[in-house]
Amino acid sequence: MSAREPMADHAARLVEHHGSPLYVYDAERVRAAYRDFTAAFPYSPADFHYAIVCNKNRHLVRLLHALGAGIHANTPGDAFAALSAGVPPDRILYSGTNLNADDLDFLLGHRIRLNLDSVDQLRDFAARGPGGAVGLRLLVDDPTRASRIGVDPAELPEALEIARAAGVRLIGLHMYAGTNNRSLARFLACFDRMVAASELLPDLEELDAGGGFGVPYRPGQEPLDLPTLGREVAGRMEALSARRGRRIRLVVEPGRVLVAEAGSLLVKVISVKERGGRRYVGVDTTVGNVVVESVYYPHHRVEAVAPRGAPLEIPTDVCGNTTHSRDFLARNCQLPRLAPGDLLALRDVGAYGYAMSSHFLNRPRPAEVVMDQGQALLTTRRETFADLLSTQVDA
């Protein structure tokens, strides 16, 4: 079954097996989400990590990894998924900010890769001892812009005398040029800032161009061009390599870019309400189950899984099953007429939706079911009333 044209009688099937709502995805899209990416990038040596915090999935995380995808953790608990899932230690690699005491413990004691978000996390990893290699993130914005992310270039010579003073070496920077960036300018203004700041690190071994490929989400939306933008890329890692007189490992770290569009919530009809020239239609899912405009996304394409018909011309919100004021899946949508019992499926969730999802409403989260080779494969069960207070104790 496609995501995105789900034969009726196979969504049907899986709700009336699995129940609704449902969250289904699409492995085969997966996969050649994943070639695609990886073909625009005409460089060798590259490295792609897949950006598990976007989905952590673990058939889908097993899948990418066999195609050969390392794992881009933004935080300890990504690390523990990809372990989780049987990717080993060293096709982790950490980018992200913050770190306790122990949440270095955990990376480090798991000989996991770093690339550390300030000059304080260096004194950090450096008195930890003894030696060893470590990237830094790269604020790749204009200084006059208000960034949290990264060591400003200018910080860079305090951080090789940091390094050098504990025998680390510094051997790559990372970059950040934010979340669902569609914009080829935005990400090679970014990739040169970093290029310029590398020719400080004489250990340099790689650059890291981070992730936040996007997706066009509206009808009409240009989709970031790849093909472009890995040409791009590639150019300026070989100048790179040819001035260094040595091959420069690239990064890359795809995420919402490879699993949003396999992804669909499937979701039944409630109830059908009209008035005032409006439609609300009633479904059995809520906001606290997938991220919609008010949290993360700007939009949701819906579409009707058996339509009746041409969609009709009143304005229709779909609705969820709380009475929180902002508890809306879509507004302003053009459905077909609709009645209880019917599906609706929201598409392009695979990035987002159910890693976002919360215990907000006390709304018990959906099971995850992926499609592969024909198989309806459960990987995560539904959630009940009682995995709500699970982690309560009694004081």
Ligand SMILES: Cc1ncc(COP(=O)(O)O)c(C=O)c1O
The other form holds:
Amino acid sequence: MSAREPMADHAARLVEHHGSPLYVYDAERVRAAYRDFTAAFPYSPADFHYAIVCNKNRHLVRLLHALGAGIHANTPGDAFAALSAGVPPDRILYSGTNLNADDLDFLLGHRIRLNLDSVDQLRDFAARGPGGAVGLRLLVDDPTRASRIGVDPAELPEALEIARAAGVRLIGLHMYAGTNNRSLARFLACFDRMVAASELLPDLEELDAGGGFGVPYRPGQEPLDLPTLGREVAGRMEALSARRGRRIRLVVEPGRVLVAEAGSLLVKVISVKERGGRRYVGVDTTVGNVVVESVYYPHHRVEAVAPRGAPLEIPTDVCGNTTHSRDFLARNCQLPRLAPGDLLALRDVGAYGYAMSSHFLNRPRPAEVVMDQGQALLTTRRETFADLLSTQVDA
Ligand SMILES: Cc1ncc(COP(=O)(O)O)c(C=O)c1O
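Can you return the structure of this protein in the form predicted together with the named molecule rather than the form predicted alone?
In what comes next, the whole complex appears, and the chain from above leads the way.
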């Protein structure tokens, strides 16, 4: 018996019970990722806010919160998802952009802390009075290069003046190095720019290193060296706190790195064609159900759940169940012999998988199951055709 067989039986039972395609998350893997991530930053006080944008699955949100994580909200909808999962408002940190008056009403009405993205947004916040405390997102790239993020360090004196006049305290700076980043040098260069800019803030209480910690999607890719990154950041925070004569809080907003590798999408083979030296394996899902390389850059490994022998030489494209010309789940794979009914697994889809699925192509979204302590918990029901039209009204 091969080592993979029990897992294959397990996947087959899940699909039998909950149908296909099916998102499956391994709760223990998420817990381990959170423990490894937090342990990599030997600094106190440090506060870790899971970036719910990449997967709002309530079971995963609750288990991360139970381990001590707060939530990073990118939009008011993110904050709503966190509140609905039972995360208290004082454990939600909003670091986002372009809030209109309704957004501000919603977030401030829940007393959610904000990192604002522009001087205009600081004016909007200040105009609401009285006082309060707020952070700013900082442009950590060369301001002469195109970037839409944050406040230019050169704008900080103006921001401080707006805040002073309104009795608002500017207590923090926030950076975002970009998503799926595996470069230590990139993170540290951004962090150093944030530390340098923070010297201007007399009321500084915290620095937020943002998210963007990458994962190796392709075999052979190097993972981000988190222990070194964490030590380097901690060293810089110690030096900053020593200069300030008080402990400055470190905030981090990991998303992808906590959940990506814990998720798979199980799909069923529907038909197999071979022609022109290629094999086309048709499956029962689509790029509308999971965002793939042709649509969003992460590549997802595809594996046969119960392989019948070694991978074949023939280049194989895994095709979706729509006629959309870009509906390929993967291209140029090496997969073993396959027949209708076989199961494939798209790996590493725990982040930005279900979250980026849509109704484009009108295939209802899959169900989500979390495997936790030996139990398969259905956490999101499979959508129906009715869900595709649920927001339409007859005019
Ligand atoms: C401000 C901010 N923080 C954190 C994240 C999470 O990023 P990641 O999943 O790449 O860690 C995002 C993603 O959009 C973000 O915009």
